Amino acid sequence: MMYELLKFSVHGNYQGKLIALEKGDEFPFDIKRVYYIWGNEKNVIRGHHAHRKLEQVMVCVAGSCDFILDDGREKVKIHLNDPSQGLYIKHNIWRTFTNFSKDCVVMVLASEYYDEADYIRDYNLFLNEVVNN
């Protein structure tokens, strides 16, 4: 399956933390938009749709979520909570996101603009783009 966990250089002292993303070891692509989800019942489902083209890393910057991910042949749910940490998820993986701790805020840093083209938002149709080619 195409994702990874990366792990980001934590920066500080008695002052506190900080973590500078940029593109190069750390980060695999330029990051053309940033945007973040917060307010979410501990159960409502997110996402259901893959993208084409785009990759995203997903960092819970502040609680937890689950994250489901499907390519068609197996599903893994990864669980973040830790803000020096990145779910790095290429195009072509279905996702679900749940199970939102009340203080929950996911930033996620795309490496495309938006575009409605790129989403697959039926599954039908994204197991017979990705799976069946």
Ligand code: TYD
Contents of the next structure:
Amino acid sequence: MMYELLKFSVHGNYQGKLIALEKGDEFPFDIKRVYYIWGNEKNVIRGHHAHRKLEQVMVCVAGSCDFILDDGREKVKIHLNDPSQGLYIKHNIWRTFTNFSKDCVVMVLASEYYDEADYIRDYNLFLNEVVNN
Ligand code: TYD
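Could you drop in the structure for the form predicted together with thymidine-5'-diphosphate (TYD)? We only have the form predicted on its own so far.
The next block holds the full complex; its first chain is the one shown before.
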């Protein structure tokens, strides 16, 4: 399964905490795009796609949610609830995410600009493209 849980260094003192992310030992790629997701109903299921090339790191900067990753052979569920943790999802992984806390904000750091042609939005196509090749 092409994912890793990254642990980021926290700069912190009595004033609060700060995490800085840039390509290096703790972060795997140059960041070309950032977007964030919030305001989701608890049981809504988002995602339902894979990417042909794009790599992403998901950071639950507030609250919690679950990611379900599927490489066509096995599925894993990862609970994110810590802003110092990043879920690094490489390409060709089918993902859904759900079980959002009310205060959940997911920040996504992406290796490429937005490109709809990079999406695989049909699960059978995903299996054909990725698993059977
Ligand atoms: P989508 O990736 O389908 O959302 P999710 O998988 O999180 O449910 O994107 C939702 C909409 O937002 C879709 O119309 C495309 C648009 N969008 C952009 O315009 N730029 C982006 O960087 C992203 C990620 C989405």
